[in-house]
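Presented as structure tokens, the chain that follows is alone, the form predicted on its own.
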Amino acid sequence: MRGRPLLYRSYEQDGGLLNTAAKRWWSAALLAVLVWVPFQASPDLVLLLATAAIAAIGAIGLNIVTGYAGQVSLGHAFFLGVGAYTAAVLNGDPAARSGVVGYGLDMWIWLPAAGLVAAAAGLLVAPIAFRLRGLYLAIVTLGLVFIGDHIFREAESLTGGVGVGRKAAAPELFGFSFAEPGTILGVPLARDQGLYFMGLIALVIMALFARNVARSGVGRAFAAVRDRDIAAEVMGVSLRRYKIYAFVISSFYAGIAGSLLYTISRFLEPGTFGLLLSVQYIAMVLIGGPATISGSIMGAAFVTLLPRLIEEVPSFVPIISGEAAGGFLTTQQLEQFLYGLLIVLFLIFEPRGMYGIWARARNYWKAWPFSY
């Protein structure tokens, strides 16, 4: 019926990607903006953006298997790693130092490559913790950080070694480098432009992909099996199949976001992808809002962007020292506790996440002036 935007006859209308004309309409005018943004922008708020958008690959996979399909895991910086020590390894000039192994392939082969290894250590994961479930699992996870820890930091042929790392891989696609001034159709961008709309496209691609599963019928066999495993087992969702789909798609988008991250700082260093990291991605998910894309780009933003606001509290609060010491709290000690304050906070006020606030100032304006 014609001028009932909300009047749905079928399932597929009901659940379709952009199922109204406002949905439509605001789309296109947040992609506006984002394409927009870099040309406005500093260099160095660019950069954040671009870090921000492929941190955002990263929550997505984290939020397939946590918030989709209830897995807790706390190793997604493991796999963070693998993908951008494969990419690292595929790209990398084999000439360029001795005892380090270097492919020189190009960036077609070693991005898509890089999710595919990370997918598969997650498959070799999978079938473990389909047998555990909560804190167990959570544990089982934590110990792939130190495996990979131990073995990023022996296997120096691959990694370059503590403290002296090897090359990110090279951004370059068809013969242009988003890592360095160029023109595409006829506009010149600069590097961080360059990174901005590669993590950007990436983080489209990646974003559609994640929304059509979560709404498929594997989305609704994760949502199952997070709800009640038992009860879906029952109904013959197979627990098994689903649980390793979701660490193997989470693996791939963690190897993909790995592989595009540290093109942005050009360097790979074994010591960064520990426990820490994981959190990080942890607080995304649980910031932004489980079991949601918009939610865990939200997420990604947020914990990206907020190393930036911190640096400006020193000159509002004495106490905090941008210094390494001194001072009541240093920067980054603020950072840490802001982490964990706000994932208590959110986990006990807002379940939902910023994805939840929003969804609640939403639905305040579609009933407005109305209280249903």
Contents of the next structure:
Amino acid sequence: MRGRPLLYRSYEQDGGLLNTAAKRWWSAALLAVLVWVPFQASPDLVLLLATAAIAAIGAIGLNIVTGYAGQVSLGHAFFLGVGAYTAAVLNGDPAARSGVVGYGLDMWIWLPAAGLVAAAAGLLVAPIAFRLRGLYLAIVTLGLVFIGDHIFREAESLTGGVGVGRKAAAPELFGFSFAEPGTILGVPLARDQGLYFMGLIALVIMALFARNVARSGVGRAFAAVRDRDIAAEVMGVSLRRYKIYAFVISSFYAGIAGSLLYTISRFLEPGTFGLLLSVQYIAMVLIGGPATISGSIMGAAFVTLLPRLIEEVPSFVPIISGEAAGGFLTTQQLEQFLYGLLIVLFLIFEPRGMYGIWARARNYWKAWPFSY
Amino acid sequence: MTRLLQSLAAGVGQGSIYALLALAFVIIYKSMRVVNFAVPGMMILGAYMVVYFGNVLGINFWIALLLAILVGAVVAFLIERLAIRPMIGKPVFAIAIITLGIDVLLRVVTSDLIGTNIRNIRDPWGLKTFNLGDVVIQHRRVAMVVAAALVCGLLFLFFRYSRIGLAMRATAFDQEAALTLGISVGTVFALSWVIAGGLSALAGMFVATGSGIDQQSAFVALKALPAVILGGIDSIPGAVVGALTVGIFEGLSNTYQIQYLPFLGQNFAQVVPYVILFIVLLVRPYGLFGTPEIERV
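Following the display of the form predicted on its own, present the structure of the form predicted together with the partner chain.
Whole complex next, starting from this chain.
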């Protein structure tokens, strides 16, 4: 079909991952840029990008349950925490200071295990979740965050306890550590570059998987449940089954993201997994674009890079202060303030998020110089 | 026995705070079918306003409280007008998430105003106590119960006898029918937010009695959500009963849990409301007094 790239002759072609030539070329170009970037940017920026890539995995997870399946979950922080602690416990040093458990296992065990344990936690919550709809579910998952927070604080043999914390898992796969300078395929990598490629590879795999789920029958069932649950059930889509699927897949993603996220900061504190973290992930999904994978990635990148942008603000705006004491708002407070504000503004003005902005820009240039 | 009665008294007092907050949730839910996650922010702002008017400006406590309630009502009115009104007709999730965003905004600003120290209010009750037999009861607990009872009574009279109260009930029952009968549904929305804002500020003042407020105090308000769910999200009597139940369980757990169930850890009382929430929703998905949603296609 040379010269007629938009003519599809089968549903497989139409629903394909890269169904247009532009998508194929630009995806390849994007991947090339992403491989090239870490060798050019400064190490702290590369680490931030690595964080963004891993956070994107978590955002994709939340997007599956909230964006695709339409079940508002405020409990994402809990599943991130479960993943992070599973990894830390399995990887931890068995001979470390008394009272904190560790098994010293390799990454190929703790990474899948973190996902699976979080998924199991999701399965445990799902029976409550599929009986409830809408806002009741939001409130229950809110409760989950507080109960989880309590467990993380009190289970000192696993988490180290409040204010003490424990070391996070170290990303060592078959003797190769992503978190230390090393050589792979003859290319020398610094710590930040190693972590960046770990995050990037994980993100590409997880994003592809999520994209495939979304365009399969399961994804269509999710959309049916989201758009009108009764109509979905009438058509033979089992609400119970697909709500459980959505929760389990979403918490699996959260588990993986949680376990990888703290390999960068190398440290876990039980107070981290509170409501604020959940709101952050909600912000990623809503700012990026609900029910889109690329949107989740954009949202995660935006929310992760936001603090870095904000650090520059005090030099321009006098009432914002970089120090903890001075000014009307500190940079950290400004950051939270912006999460709140952006959630509100995006929902009111651009419910499709950054993906919607991108789609409008794309369509504008597609038709340029005509208006449609 | 004394210990039991004492923890019950503390629990009922705490439950009264939850009752005020639960009413704030339910009144908004009934009028616009939205869970208002901004209540914690509104509550802590109200509490801070009492601190501001009472301590910083040195105004008499009662006038300060009145002003704080007024500020709470005005802020709630503005939130409704600026952020919620443009969203009417959109999915309720979107509106609920907006309130969550607003909650973050309010809490950040209030945290900054509160600062890093604990702020106390100059309430007339302090930590004074009186004895009822062997049971020692704090004055502020009594004040909470009286205030909650008074508010419930006033709201009952308001909804039962006033014209706008009737309009609010009609709107809760069927929005479109109310609209066709000439009821200004917009005014009803605004009024429900104003009432909720005032109630949150009042509750905030009570939260600040005793040990004062700090940056974490806002989360107390979220514990009213289990109370709301327990009673059924659209039932005002249910909310009050749910709030008292949650308060009592929290009080009991404060006293007895560390002795009998030590493996649950310290401060378990703080999460008791959420545990109750899970158990109740497993058994009765629409709470104890809520109307099951009947969906017609």
